[in-house]
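Only one chain is shown below, in structure tokens, and it's the form predicted on its own.
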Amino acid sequence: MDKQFVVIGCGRFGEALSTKLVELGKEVMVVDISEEIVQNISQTVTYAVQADATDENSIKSLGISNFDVAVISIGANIQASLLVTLMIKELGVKKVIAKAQNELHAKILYKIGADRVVFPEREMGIRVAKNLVSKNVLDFIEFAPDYSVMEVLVLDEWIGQSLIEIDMRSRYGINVMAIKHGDDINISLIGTYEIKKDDILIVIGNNSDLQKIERAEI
């Protein structure tokens, strides 16, 4: 069975996320005390409740542990985040996502249950500055402290040659898991594969292999 998510707090990022799920297929129900948001993207998400989400009774009267995954994306209030945080975990939710504001508002929601903490406005900051000071990175998503994942142009030297001859894995450190080229991607790779110009790597490895690219200096 699909996953249902539920979404409480519905600002800038919670509105982003909660649409983007629902152009992915899946059940989203957004939770606001807002009466304005809540008729706002009500049109959009399967479900759409006005509700003060730190009373308890008025958040299991929703059924909220029938969710697989809760997003908890209240904004500057770290006190109303942290008690519904508290509260969905109680209640039973699988999987539990929190937005911090800081590093101890994050460490005290992982103490609290949180099973994953997102810094969306840090994240966006630290991509958009990826994107910036490189010519080759299209895209960045650190996903560990030590590893990430880019979408890198491909080098002149690449070009015509074949995944074989390139040999990423042992010259430079990094594994190719896809490759796009148009509209098209690839992520069944063979080593014949020829690198062509317009192709772009979808490239995953250690930071500091991986700035290499970013400095176009492999």
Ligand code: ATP
Second form
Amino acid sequence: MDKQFVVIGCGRFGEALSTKLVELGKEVMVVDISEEIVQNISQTVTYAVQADATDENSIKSLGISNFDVAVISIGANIQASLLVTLMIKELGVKKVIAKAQNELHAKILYKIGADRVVFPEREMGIRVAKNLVSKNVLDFIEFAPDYSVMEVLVLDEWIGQSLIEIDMRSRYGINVMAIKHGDDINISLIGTYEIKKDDILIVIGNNSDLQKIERAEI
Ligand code: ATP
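Would you generate the structure of this protein in the form predicted in complex with the named molecule, following the form predicted on its own above?
Every component of the complex follows; first up is the chain already shown.
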């Protein structure tokens, strides 16, 4: 069966997340304390419920334990975020993702059982900064401390060379996962593939190795 999602807290992050999940064909229940917010999102998601998520009885009556994934996107009220995360985890939801305000908040979320903690503002800030200071970095996603996936325009010196000749792995310590050209994306790369002008590479590696192929904005 398809995974079912519950999003608790429908601020800017929760709203964008639940809307996208619905666009991707998923069933999504949204819980928010504000009646107005629930009204606004109710046409978009599968169910929208007004409830105080810190109230254990309300949460239990919503059958939250039947959901596969819960996203706790209450940010400003750290106490509420922690309480709800703990309750949801104790109800047995397998995957709990929580939004953090700062490092300490994140640390406590992990300690009480969050499976993943996200910092939307911080992550977006890093992505925009990378894009602003490098002329060839289009996107950058850090998926583990010090390791990222980067979308990068090819360097002039690579054009006309094959992947074997460029030898990214031993020259820079990074791996090419895919190559985009216009609307096409090639995910089954062979070593003889010859880099073309306007190709975009999706590469993975350690942040310090990835820096070797970034070119500063002049
Ligand atoms: P964003 O940056 O995503 O807009 P935020 O980090 O500023 O959000 P808040 O505004 O505190 O976070 O909360 C996000 C949403 O969570 C709001 O819509 C708010 O009504 C809802 N919320 C806050 N506390 C609770 C609660 N106890 N139960 C349910 N929803 C709550």
